[in-house]
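What follows is a single chain, given as structure tokens, in the form predicted on its own.
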Amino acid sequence: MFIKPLVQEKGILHFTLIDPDKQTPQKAAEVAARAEACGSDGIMIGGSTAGYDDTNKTTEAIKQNCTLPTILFPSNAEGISEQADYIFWMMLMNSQDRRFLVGEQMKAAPYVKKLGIKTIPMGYIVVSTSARPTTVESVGDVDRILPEDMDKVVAYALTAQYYGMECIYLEAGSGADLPIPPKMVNVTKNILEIPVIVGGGIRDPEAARKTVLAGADVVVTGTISEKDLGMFEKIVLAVKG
């Protein structure tokens, strides 16, 4: 167990997502150090196309410049690194492709065991909040969940909980037009007994605070940490405040 005890200890959490494909390892390390200084609680490392070399070099650089827990957020079996503290052992619940339900996990499992990376079982649910599909929607071949599809998201979330997942992650995707609707966060939170992580499309303190008030246990931001440090700090304060 990792997420639930951390939430119980620290309250609402903020995680910073760093995509190894979007900057050099040195730049990623700088972003992680700034995130720690701003009050973020953990560094997620991964992206829709990140491979082993970039993930490993990025994780190593981050570990050298930041004391926060590092959590791998892989899209496939290549997105792992022995440098990381944890890995989200996740199933893309609404994928229609076996690869993202169990296939990539089977490839990675022996290496995760060998490397001794601690696993955090997670049900990953992608919600479509953009006019055009985000990268994760396209790559993951998802069964689309629209912002008004409350029954569908609840069904997927409960399935994850009944499988024994430690948490669920409601994700709008990198570069999403809009964040997950607060009502959807609230409905999902109220039906579950496990922590709810929410990310994607959160670009300002108001959106972050609405997500927290709706019931999110962890708020994830990524792109904004690279583009606007001042706004990123305000978002972290909104989450933690």
Ligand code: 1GP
Second form
Amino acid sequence: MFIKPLVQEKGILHFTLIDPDKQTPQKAAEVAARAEACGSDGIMIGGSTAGYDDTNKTTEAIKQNCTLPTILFPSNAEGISEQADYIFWMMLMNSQDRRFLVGEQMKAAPYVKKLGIKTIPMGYIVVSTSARPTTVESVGDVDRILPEDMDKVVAYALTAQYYGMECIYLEAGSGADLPIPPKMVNVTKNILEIPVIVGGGIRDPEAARKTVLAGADVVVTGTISEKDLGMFEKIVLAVKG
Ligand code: 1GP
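Requested next: the structure of the form predicted together with this ligand (the form predicted on its own having been shown above).
Starting with the chain above, the whole complex follows.
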């Protein structure tokens, strides 16, 4: 167990997502150091196109510059690194493609065992909040969940919990038009006994605060730290405040 004890110790958490394909390892290390300095609680490393080399180099650079826990957030079996502390062991619950349910996982599992990376079992649920499908929606071939589909999101979330997942992640997709609606966060949180991670499309402190007030245990931001580090710091403060 990793997420629940960390929430019990530190309260609501903020995780910083770094995509190894969107910046150099050096820049990623700088962002990680800023994240630690302003109070973020963990560094997630992953992206839809990141392969082993980029993931490994970026994780190594981050570890040299930052003492926060590093958690791999892979989109496929290539996105691993022996430098990382943890890996989100994800099932894209609403995928219609076997690859994202068990296929990529069974490719990666022997390496995860060999490299000794600690797993955090997580039910990943992608919600369609954007006018056009986000990358994760398209690549993941999702059974669409619309922002008003409360019963559907709850059914997927409970399925994840009953599988024994340590947490669930409500994902609007990187750069989504809108974050996960607070009502959906609230409904999901109220029915589950496991922590709820929320990310995608959170670009300002107000959206971050609404997500926290709705019941998120962990708020994830990614794109904003590539674009505006000042705004990123304000978001971390809004989550932690
Ligand atoms: C994507 O939820 C994360 O997996 C972060 O999304 O890049 O929109 O912050 P953003």
